[in-house]
Each structure stands twice: as C-alpha cells, then as structure tokens.
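Take a look at this one chain, the form predicted alone, written out in structure tokens.
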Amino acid sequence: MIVHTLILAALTVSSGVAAAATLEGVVRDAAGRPVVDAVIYAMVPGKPQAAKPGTSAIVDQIDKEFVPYVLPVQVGTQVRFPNQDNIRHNVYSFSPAKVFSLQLYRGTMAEPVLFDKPGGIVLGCNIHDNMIAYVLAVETPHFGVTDAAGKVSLRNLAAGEYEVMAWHPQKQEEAAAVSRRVSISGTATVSFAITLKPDPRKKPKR
C-alpha cells in the first residue's frame, strides 16, 4: 500500500511538469499588421528573478550593423559585442539602466558588458550614426521576441498569475511596455496592439 502511494504521487508529480503552461503572444500595431522584434516577457508579480551567474549573450556587428536589433535578456546577463566587420567600431549606451562605451575595436572584445538594471538599452556607434540596436534587461526568464507574423511562444511556464508586459523599441506611447495580468494554465494567448514611431534605422548607411 505504501508503495503503491509513492507510485501515485510520482505520477501526479509528472504529470504536473508535463502540463507546464504557454503563452502564445501577439502583437499588432494601429493598423492591425503584425509587429516585428517586439519583446513579450511574463513575471510573476512581487518576484522578480535575476539570471544565474554565468548567463551570457551576444549582440554582433555585421555589415556596419547590430545583429539583433532587440536583445532581451534577463537581468545580471553578460553581453558581449563582437564586431565581424573588417573596420573598427565602437559601441556605447547613455540610457539610465546601462551607461558604457567600448573603445574603438576589431574582433571580440575580451571584457563583456553587465547588464544589472531592469529596462530598455539603446545602443550605438559614435563612427556609424546609422548603427542602432536595443537590449531589454528584464526581471525574468519567461520571455521571446516576435516574428514576422508578430508571434511568440512562451513555454515552459509554471500555472499562475503573470503580469505579461509587451515593448518594442519604436512604440509610440511613453509607458516604457504595455501589460496584461494574466492567469495561465494550459495555454494562454495574449493580445497586444501599439502604435509605433518610424524606424531609425531606414536612413542611409554611411
């Protein structure tokens, strides 16, 4: 009898991690078109989480540009800049969650960049005014960035409540992201819509 208990449990521990949540989301602008490179992230409300030690990215420089144009990353990531060009650049920020600059460069810069503040990073080249791009240091490890049909799953979710936020770089409002509470269990889908500002990077590279 005990035995068969400890089976029982087992099964319902099991069967509770292979029902983990998902969050289907979409974000659309004022039109109704989908949106691009929009970050959707989900926290659990009053606990936020910083990445484990060690957790890096990389935002590259190729063809006198950032790859990606939006890096989320969960804050207390490490992330590096190399620079694939055959030309120096460098690599700065002024934005309050992240103020650094990188010394004009070629090849991998053996130091990487700490992200350690929440919020939304723009980054630039003081040689390339047309080179931009943007890092996203969220309180969380629930997030993704959106596809060309403006889409993006996030999976692997514990059930509960979630404050689901979307941002994107060009957003029209000055509310840094919009939000949704939410309770997810099975799979949940969100819907977002925004107005966005032009895109800087539509400008003539030099």
Second form
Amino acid sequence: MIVHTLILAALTVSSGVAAAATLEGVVRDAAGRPVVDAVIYAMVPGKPQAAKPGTSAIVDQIDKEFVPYVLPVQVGTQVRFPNQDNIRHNVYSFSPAKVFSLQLYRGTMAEPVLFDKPGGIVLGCNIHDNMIAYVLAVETPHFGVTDAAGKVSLRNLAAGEYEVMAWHPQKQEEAAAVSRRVSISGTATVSFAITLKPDPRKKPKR
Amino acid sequence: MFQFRRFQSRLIFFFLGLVSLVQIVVFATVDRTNTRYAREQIEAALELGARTFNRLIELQTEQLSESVRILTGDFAFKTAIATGERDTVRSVLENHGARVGADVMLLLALDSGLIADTRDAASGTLPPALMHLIRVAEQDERAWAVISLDGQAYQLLAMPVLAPVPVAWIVAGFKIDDRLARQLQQFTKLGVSFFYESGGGPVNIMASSLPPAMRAELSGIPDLAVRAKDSVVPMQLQGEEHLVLVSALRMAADTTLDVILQRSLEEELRPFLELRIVVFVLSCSGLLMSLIGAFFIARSVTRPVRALAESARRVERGEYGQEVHITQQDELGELAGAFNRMIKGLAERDRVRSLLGKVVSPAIAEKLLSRDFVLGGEEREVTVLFSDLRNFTSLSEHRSAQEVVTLLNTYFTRMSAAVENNHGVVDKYLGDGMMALFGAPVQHEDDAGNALKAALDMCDALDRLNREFRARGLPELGIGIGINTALVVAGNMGSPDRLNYTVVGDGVNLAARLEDMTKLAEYDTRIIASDATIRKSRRTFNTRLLGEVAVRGRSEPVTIHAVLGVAPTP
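Having seen the form predicted alone, could you give me the form predicted in complex with its partner chain?
Whole complex next, starting from this chain.
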C-alpha cells in the first residue's frame, strides 16, 4: 500500500504541469452514508494512458485476507501477491480483464501478474472461500480509493477537462451512470451517489 | 325403600336418575374410548416416529457423506491436502468443513496418524472407536459412527481422499447436541434423547430435546434401555404419563446409536380432554334440561290434580260454585271436564233435592231421589194423622190473601215441625188441613207412639201460637186431630211425569173420620185416636175411652179414645 502510494505520487509529479489542479471526490450510498473502498479516477477524454513498463503494485495476503480489499492500478502494472501467512494460498481470477491462477504458494514464491487490460478483476483463493479482493485496472494514472469518510483527493492534476468516474465492487449502476465530465482548475469537488449490493465477504466467525 | 310423598318428586327423581345413568354411561364410554384411542395413536406415532427417525438419520448421514465426498473431490482441496503442511491442511479443512457445516474435520494419514485436526485443543491420541471406524471405512469405502471426542459426541463420517488412489482419510464430524435433538423433535414430534449404551445400567444421555429436569429423570431410570428396547413402555416423567420407546440405529460394523423416543400421553390427550369437557358440559346441560322438563311435566300433572282435589274438597263442603279451570287438552283436561260435569250434576241434584224437600217431606224426597225408586206400592202398617184447623174460615174473613197465607204458613210450619220432630212425614196439605204419615216411607220404632206424641206436640205448638196471636190481637185458632193405625197401601202414585208418594186405604179414611169427630162437643177433645193406635203405641198416654162408634163404610164399630197427654213414667 505504502509502496503503491509512493509510485502514484511519483507519477503525478512527473506528469505535472504548471497549473496543478485537485479533484476532491466524494462517494455516498443511496442512504447518504459515506462509501469506503470506492475508486475514483479521472481520465482525459479520448486519451487512454498505460503505465510505464516496470510499474508495480502489491496485494498482500495477511491472516487469510487480501490487503487491500480494493486496489486500483494503471493498465500495464505488474501486481505481486506476497503471502504473509504461514499457510499456503492460491490466487485466481476468472474475470475477463485478467484470467490467472497462482498455485498454492508460500511467501513471495508467486510470479507477479501483469494487468494489461482495463476493467475490474475479482481475486479469490481456492482453498479459503472468504478471501476476496478486487483490482481495478484503469487507463489513467489519476485514481484513488475513498477512506472511511467516503472521500479521496486526486492532487496534481493538470488543469483541464476530465472524465471522472466512480467504481465500487458492489456498485449496481452502469459505468455511464457514474461518469462525469468535469473541467478542473484549482480544486473541484465531484460527488457520486451509488447503490451497493451486499458485500460477499462473510463476517469472520469469531 | 325410600318413598316420595309427592308425585312431582317421584317423576323428577325418575327422570334425573334415568338421564344421569345414560349420561354417565355415555360419558364413561366416550372417555374410555378416547383414552384408549389416544394411547393407540401415541404408540403408533412412536413406532412410526422411530422408523421416521431412523430413516431421517440415514438420509442425513447419506447426505452428509455425499457432501463430504464431493468436498474431498474438490481439486483445490486435494491440492491443499497434497502439500502435507499441517497449517495449510487445517485451514483448508476448516474452510471446506464450513461448506458442509461440519463441526469437526480430521485428516488422517493412511496409517491412521493424525495429520490435521480443526479442533484447537485436540488431544494427540485418537479414540479406539475412530480407529475402528477407519478400519470399517477401509472395507466399505465409507463408514459412520457416533464417537465421543474430548467429551463431545459427534457423528463421524470417514472416507478416503482419492488422488486418484487413497492418499489420506478425511473424517467429517457433526455434533450430536441438543440442537440436533430439537431439530429431530420438530420433524418427528417426539422427544429425542441420544445416549450411550451402558450395559443395562442407567442411560448416559449425551444430547436431548427434553428440558433438563426430564432429562435428569430419564437418565435416573435403571434398565430403561433394556425395558423399552423396541417396545412402547408407559412411564411417569415429571408427573405426566409418557410412552417411551428405545431404538437402536445400526452404525459402522457392530456399533449402534441408541435413542430414546417419547411422547406425553397427556399432551396427546389434550384434544380429548377438551372433548371430555364438552361432553361433560353437554351431559350437565342435558341433565338440567331434563330436570326442567321433568319439573314442568310433573307440574302439568300435579297442578290440575291438586286443583281437582281442592275442588273435590269444596264439593265435600257443599260448595258447587266453582268449576275447575284446566285448559289442558290431554287426559287431565278430560278428567277436569268430567269432574266439572259431575259437579254440575251434583249441584243439580242437590237443588232438586232441596226443592223437593220443600214440596214433599225430606224423607219422601230422599225416597224419590233414591235410585231404587219405582212406580208402584207396597202394603205396610202406617199410622195416619189428619189435622184440621177450626175457626179458619172466620179468621180468613176480613183479611187480605197475603195475610191469610202468612198466617197459614206460620201455622203449618209449627205443625210440620211437630210432625217431623217425631219422625213423621207430612204427606200433603189439604187447604187448612194436613195429612201426616208415621211408618212410611220409612219405618221407625214405635210409629204409633210417635204419631200420638206428634199430636200432643201439635196441640202444644198451637197453644203457643195462640198466645202469640193473642198478643198481636189476632183471633185464636182451634185444631182437630184424628189418628189411626192400619195396614194400607203405600207408594208413588200418579203418572210417570207426576208422582206423589202417599198412602191409600180404609185406614186412611178412618183417620180422616176420627179427625172429623173431634168437632163433636160431646167428646170434648182435640185428639181422637183409634184403639188400634193406642194398642200399637209402645209408650203410654193419658187417654179417655170415648166408646165404640159406627163409622160409615165400615161394618164393625170402632173403639175410639181421646188423647189427653203423655202418661207420667212409672
């Protein structure tokens, strides 16, 4: 997570333009409650941007859970799945954007996975039904995940026109419904209201 | 034997007794039938329940073992097992065990060494029963048994993990606990208790759907497992009668799962108890209704009967005025109608009698009214008395008819009284004269004497009357009386429509002649009696012989006497 944030910061700085802008994203559910783990990303319309080769991110496996639960990456990012537990895990995906399976492994034995297509990918472990996580591959370096207050800030954007979109693993809306065209200069706030399906993760037994 | 004084009580007692008897018999029969039926039902339910229960356990076992089989066939599971790493294996056992709801999962090596166990504090050694189960599973590919692990009973299913040949034993365990017992109770409607066989001693219950108190009581019963084995046994549990059945379920090899199935007889009887209450209420209301009915029926009999009795008492007192009012249309109504007609008849007869008594003497009236009254006559000895009023013609002059009748009636009233007081009968009034009979229609002792006494009384009565007349300034009256005793013909004479009881004969005429003779101054007497009368009289009177006289129409002279008074008793 820390690593990933640093990379993100480096990216935004390097692509920085003289007039830096900030996008404040807010996601709430139908009842007006803040939505955590929602991804907000801003694309320059008509200009999909892949990550530079060598870009990587990490999804940890700690105490039979994937961490983080939601990971946004730029298309072209290599994601590693280090296993912090003393038991083996398997990581697999049948999502169209990336189908893969990492056989039961320990530690850092597994090879990194390249997410080369945009879209949401559901991750699972075939021997631990409760291990579920999501990777969202987007074609922009400008993205972030909402905190417990349902907020996220995308800093150091070049002022200009953006297509701002919200995504959540359990959102019911079509992509178009959670997409806004926003012209950003200085600080702009974009709010989304989304409807959520139930969380598939079972509550821990104990 | 107890006797009821009142018909009403008797009727009510009879009705109530009869209805009560019927109700009690019906009630007892229904009750007995119900109880027997309920018992049979419970027994049937228990036996059916036992079969259902066995089948249920079989089905569940089958389903569980099928689930476990599918589970062990999962490739990811096999992959995880294949790592042989204790923690990974345990985590996959937990994960996959959760999929089928297993409470415990064990992985045993082919040599029965424990590889992984989902229980946290599992003792290293495995119970021999589990080892035995694995031996059976080796033969039958799968096996199940109820085995206690660390004091908790589990239904354990054992089967191999195939890759593709057996690589390990998977043992899935499902708790035999109160929850399971209650679930089974829901299906079978029977109290379910699992216990360990303990060789004829008290049962050791491991799980039960019963409340703790009953569970404790059940486990305190010695030889329960033997007594109720495959047969329904009645048993008192917590003060209620239960029917209990012990059933043994075959498991792996020669082990069994023993279960106590039971049902409360009272619970089953509850609807019948309700029915019993309904029947009881019905019986009581039937009883009440028959009481009311009996009361009214009795009253419909006793009231008219009492009214009739009361009326009869009134008639007895001579009151004919009131009819009995009974509107009933039944036999009692008929009786009342007949009774009323009878009263009317009695009243009519009484009226006739009193009227007749005014016209004729009461004795004759009685004779006339009597049933044996016949037209005709008889010959009998009668003393005939004739009286005649003297000076009446002069008295009646210058007086109104009303006054004359009043005077005459006063006179006759006194004379009649004198006659009747001496058992005589006034036969008829002849103008100012009167004819009286003694010895007819009813014979009395000393009729002749009675006639003589009556004549003297008449004279006394006239004297008293004359004193009254004098006081009122009226002229005095004289009297002449003739008496004769003779055999005459007596009877009802006339036509059937109009009759007179009277006497006829020569002797009657003689009495009239004698009366006529009192007018003669030479005799100087008011009463002349024939010698026959004087002789017949049993009493002695002061008389004066007047001599023999020849009477018209008679060949022999008649000896006559003047009657002066009653002779003093010697």
